[in-house]
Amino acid sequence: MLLQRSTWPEVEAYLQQSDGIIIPIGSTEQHGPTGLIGTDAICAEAIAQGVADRTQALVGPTINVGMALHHLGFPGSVSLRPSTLLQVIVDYLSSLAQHGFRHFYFINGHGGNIATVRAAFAEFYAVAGDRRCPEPDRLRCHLANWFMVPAVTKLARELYGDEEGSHATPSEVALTQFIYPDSIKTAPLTVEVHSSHAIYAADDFRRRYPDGRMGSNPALATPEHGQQFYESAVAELSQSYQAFLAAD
């Protein structure tokens, strides 16, 4: 079930049974060569409608735009800044709040995220009395990075090995393969690809990792193993999702 295209008085209903909404949030930037700009926003969107077709969750808007400053040099590339993210965040939680959405559950495919949407949690907390929102010590938010699921790390491990990489990662490509078969890239790629440099500025990022990928060979990638990673994200986040609402 979708917040967009559901009616008012659809999710009216839904609050009465439950209080708890899936929240995917990903990012717009480059990876690689072969991977699409949308890959982050596309996989968190994609698990995120599957864990809630087995939990019967509703499924909020996605976040499309997440914290990808380091990949500006690269055409294509959105990123809004770590504050303005924060603030995104915190006024979609305030308005579900006020209706009743009382445990938020995302789902994020885009590692640059996770310190801002923690941060914007804590943010939430503080400031839900003051935005209106009744009960707010009954608020709860979680953030499950389905790259990070243990089932899907040890796919990857099996299928990749050293060759998965951080980032333009074959896992996160084969996804997209799978959920978009007709969009499939092909590109020469590098044998030799950098891995362990820190991140810095755009420029920076750009000259130590000249086509956007961080020790990965995305060229592994099949849309069957896709499907694997798919299935498995969505049976691991579906009993994650779950226990999330039964524990308060």
Given for the second form:
Protein chains: 6
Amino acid sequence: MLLQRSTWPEVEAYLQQSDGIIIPIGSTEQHGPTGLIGTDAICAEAIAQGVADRTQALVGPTINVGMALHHLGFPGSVSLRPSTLLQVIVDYLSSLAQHGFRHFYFINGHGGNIATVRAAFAEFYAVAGDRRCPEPDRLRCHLANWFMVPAVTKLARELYGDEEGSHATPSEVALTQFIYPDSIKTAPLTVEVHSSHAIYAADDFRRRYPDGRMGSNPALATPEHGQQFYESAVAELSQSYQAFLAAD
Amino acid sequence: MLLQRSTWPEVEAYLQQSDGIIIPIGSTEQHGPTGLIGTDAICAEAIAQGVADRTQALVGPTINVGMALHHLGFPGSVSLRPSTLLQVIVDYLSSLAQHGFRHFYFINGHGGNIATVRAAFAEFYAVAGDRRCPEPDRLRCHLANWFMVPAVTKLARELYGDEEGSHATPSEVALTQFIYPDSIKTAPLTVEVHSSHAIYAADDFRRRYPDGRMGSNPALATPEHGQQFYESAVAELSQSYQAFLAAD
Amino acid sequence: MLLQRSTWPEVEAYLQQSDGIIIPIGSTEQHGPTGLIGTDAICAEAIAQGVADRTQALVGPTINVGMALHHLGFPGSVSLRPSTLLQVIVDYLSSLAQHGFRHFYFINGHGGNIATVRAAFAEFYAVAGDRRCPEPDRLRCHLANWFMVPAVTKLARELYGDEEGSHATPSEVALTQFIYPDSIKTAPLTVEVHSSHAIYAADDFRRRYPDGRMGSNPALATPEHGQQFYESAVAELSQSYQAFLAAD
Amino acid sequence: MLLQRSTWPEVEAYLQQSDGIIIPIGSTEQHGPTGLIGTDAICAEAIAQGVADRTQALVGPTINVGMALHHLGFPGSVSLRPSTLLQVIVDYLSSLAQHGFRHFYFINGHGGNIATVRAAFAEFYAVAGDRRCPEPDRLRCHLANWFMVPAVTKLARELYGDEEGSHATPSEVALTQFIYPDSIKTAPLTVEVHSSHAIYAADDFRRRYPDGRMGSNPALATPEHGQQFYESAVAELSQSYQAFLAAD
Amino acid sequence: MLLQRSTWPEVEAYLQQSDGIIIPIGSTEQHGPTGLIGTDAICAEAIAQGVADRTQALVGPTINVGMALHHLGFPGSVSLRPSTLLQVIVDYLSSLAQHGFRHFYFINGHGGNIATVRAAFAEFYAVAGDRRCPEPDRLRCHLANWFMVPAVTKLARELYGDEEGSHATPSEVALTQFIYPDSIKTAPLTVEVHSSHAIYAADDFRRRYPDGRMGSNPALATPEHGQQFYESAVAELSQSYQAFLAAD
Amino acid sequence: MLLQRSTWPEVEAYLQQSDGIIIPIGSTEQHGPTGLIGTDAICAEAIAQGVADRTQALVGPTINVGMALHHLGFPGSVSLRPSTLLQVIVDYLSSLAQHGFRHFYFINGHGGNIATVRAAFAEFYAVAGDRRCPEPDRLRCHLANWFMVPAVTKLARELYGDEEGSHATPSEVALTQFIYPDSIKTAPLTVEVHSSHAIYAADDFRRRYPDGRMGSNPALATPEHGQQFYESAVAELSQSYQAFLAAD
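Output block for the form predicted together with another copy of the chain, input the form predicted alone:
Entire complex below, previous chain first.
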């Protein structure tokens, strides 16, 4: 059930049964010569919808521009500053908390978002009361990174070994190929890829990782792999979401 | 051409030919008993893609949560504060301006966004230089509201007369029916609808417009109407976009 | 009745009879070779006082520096950023709302303020409760632009036709001549004037409109015209203010 | 020479001769049963104009709403938060510094503004470079409080002794009587006045100083005294302004 | 070498040899019935000084109030909001970067700081250029959490097993006992301790962890253990710091 | 009693007896060729502890980075912007006010902090209620500058006369020599010292005061003097603190 395709009376009815919502958060940033700029948002959104289908949950609109300042050296990357993204999340959650939502389950597609999202959760708990949210001590936020789910990392290791890398990975590229088979891109991956994990300023990032990949070989990706990743992530996160709702 | 489904080398190539980009902006807010909460984002996004198809333009990710504070009395509505949305737009545009984009054409689906978007444009021009955007005096932003396009308002008047109203209108509902025929909702519209245009605080809004509609009768909407609105808006905005690029 | 020339017991007594206040907002920006830099604040203030005289209303202190970032290419222009002006308005209104004021009627002299003022109204409604304002759902803000009042635009069309233009207009210059007859300036208007309405960054504005005028011929202004504009605006806005107070 | 009543070419010409500007800053706050709410802005503005007349200086628009949070317990008081006022001053000065102004001389009418104005000066120096102001190391700000000028405090002591007090003082009331002889207010000053200087929250202030006065007896004020204060302040601040311009 | 006990010419000389600095960051928050409120700052500061002694590094002043909003249910806890802490770090680093410092090595004593510190690093890289820092692409920040260092976690497991817990742990308590042997506190630990790791709002935290401990038994701590932790952390972080300086 | 070396039950017990807390605030800034960069924080902290010992008061963690933007021309100086420091203080005080602290007594070591601290107090009173602090009208803040205490200025005048100056003074250097006798620095003071008090931008400051001193001769300082300053300040501020607690 997608919030964007629901009416307010449908949401009102949903709230009679559940106070949980799934919020996809991605990014708009370069993913190497063959990865889609929207990869992180596309993956998070698709998995969120898969989880929601399994669990009869509501999915909020995707936060599709995230914290990708270090990718701004590549054309097409778009980023919020952490201080902006923090306010976006606080506003988003405060809106829903006023209606009675209490369990906010983020499905995240981008490592660069993690710090800011966690900081935003802390700020949200602190200001929720000032912003007229009822019972702020009953608000719960959870951040789930689909690409860190054990079933996913195990599969990636089996399929790609060290060539999984850490950005523009074959696993995420495969997932977008499964979701948008018409948007499979090919390009020579001739630039030697760096395997370091250091991330600093945008210009430094581009110098370090000249074609945008970090230690990855996305040429290994296939749509079939993508389907496997999708199913693994959806299965595991569905359980996680239900445990989150059930927990104290 | 969607930014989210492009690679960075594709964007780099695009910039050789054009420095324009279309940015859909909508909202996540109640649209009466039968309108989709995502109506404004759905319409803006679809029309933006239609315009881009005609004009070989690039479309950026949709800003799907906008300024809808006055709708927060209805469950499911999500809003940024104006001060937050302003920063989102400044960050978004600053990112792209660093890559050489200079013409930013917003296609907007929500009247409540207009003030903040315009304020953000002014702030963007002023801070672009501080944020390392080259040649800030050559940056151009334009806001196009699809629902105010002459061809659209004329058609709405012909089809619905006074029953068009000003929120949860049959024209926007029709457009979402055309885009998502599987998400056509029905519900009794028994509450008497107010035709005033006054908008103040969220609680006041709900008291004034108890089911969320403002003077509208969305039961008149049909998917066929939606297609007409779509085609009218795309045709007229395509011309407008090209004129924007061509102008000094 | 001017707030600045009243005592607090007088304001306390006023509040027994009315919860409305008129707030003039202008700008400090170039108005072409012969227009006063304070034109927008001067006009808004004078008309606000005229309306208040007719309606026994209270007038708050003039917001004399507004959003004029695009005029900063001309010496003497002073501007707040939209994000600053927004906070100014929120603080201003929050102060008064704590005392029981509920109807805030802005008389505005500058088109560039409109977006930010409207955005500020929305932010104010949302934060008023957090800021200890009683009954936030009963707060009402209204923005009246004196230069857009039908009686004014009609008169301008009759007197000046196309030479009214859109900045440093003969109508606003005439009004300042009526208010400050000792400050009538003359200067050759030899630069060819542009009639486009496009407004982007400050440097671009100066290039486009080299002497600051936008399509206008302020040499047509006379103090007698100014008096006509004053009377038209005061009459029409007085009715508008009273209707605002009387409305639900 | 008033900025508000000048044209931009006049300012351009002025800058050939001087890079100094005088900026009046006041407040909008209760001044006891008989003092005008605008006292601090009225006094600062009048004295600023007097100084400018003597020194051929330019006067910017008055900042008429200042930091008066502690007065908000009295109806009609309006205040910016310190964080807002700080941004207002930074924006104001940054605008003028872009045009070549370098000496900013504030004439202040309200003790409550002092801290924020000084903090704003420091912030301004630090951000001026980021905001495209040429030669930030040559910018100079000075804060002059007319009511602390030796000639003024000496006169107040002679005329009123201990009854001068520290808020709603006979000296400032006298000055407003001189400036606006038609706005001389009378009211019984029956509440016993507190002479402590402690200032905390607004509610505490009202409890401590029930009619708004702090240790003062404004009934002693006369317009003739006001003229003496005016002349003393103008004479001394004129010298101070010229010394400020002349100093390294 | 402590920045606070150095002179500016000493720092100038230091910069000839190294562009690195160690910045301790802690927190001011409850640490159970026997843990010191300053535990996280005390540990980070002591270890930072130990590392600096070994590596001839400079240590900046300790950020002693961090992000501890969830501990505010216990008296004496003090916290910055994430949005404030982010600005503190950006200002701190921007100051040093103007002088030529390029390697910023944070030694952190508090898990709750991690997200905000990482978000602040990203914001710093993005704004450093606007803030006049030379060569922003050569700036490097690193966050080292002393309590996560392998040698430390191994030792904690050996000494305490599951009773290490995750807040008010015997390892951190032991370290403070070693540093301040005169401040060893005793109190009955009778409240049953919760072992969950969930952290939400402050009131919820106090309900969940009634005496402030999270799954820990700090009664196991001894000053001798503390010394072991100190030496392990210093040894390992000294290597880490040097590797950080040496890396590209 | 130091907050950082106390447990939360100890603070809870303290609050049964007193609602006061002493907060040292200093700075991290150059103090001439021989003064410690941490001088202002070191002095404030030591005196605060001395006062607390005498008065059985609690001392909060030192704010060791203050407002020192004008010193940033000298390596090692670190500063918050006023807008940041203001938020730090508001967050700090809001945390403690939630626990029942009501009297906040700042002992300050740096003139540059005064304006921002005072502005922060005003902002704190205004937002305390929004931030869930009980009884905001009973909150009291006081700023005590140890270097302005009559006993201290008298002693400085006797010992150093005009050579006390106004920055990197022998009195503050003496105090740090008393506190840290192992950190007494010597260096030739050959640069002629300026005695003006003007402070503008950082680059201007360095040009005006080339070695960082303002009219001072710190070579006169001795640890014995430092002890005298310490004892004078502690005695006088202890009385001041107790009077602050006792006052209405």
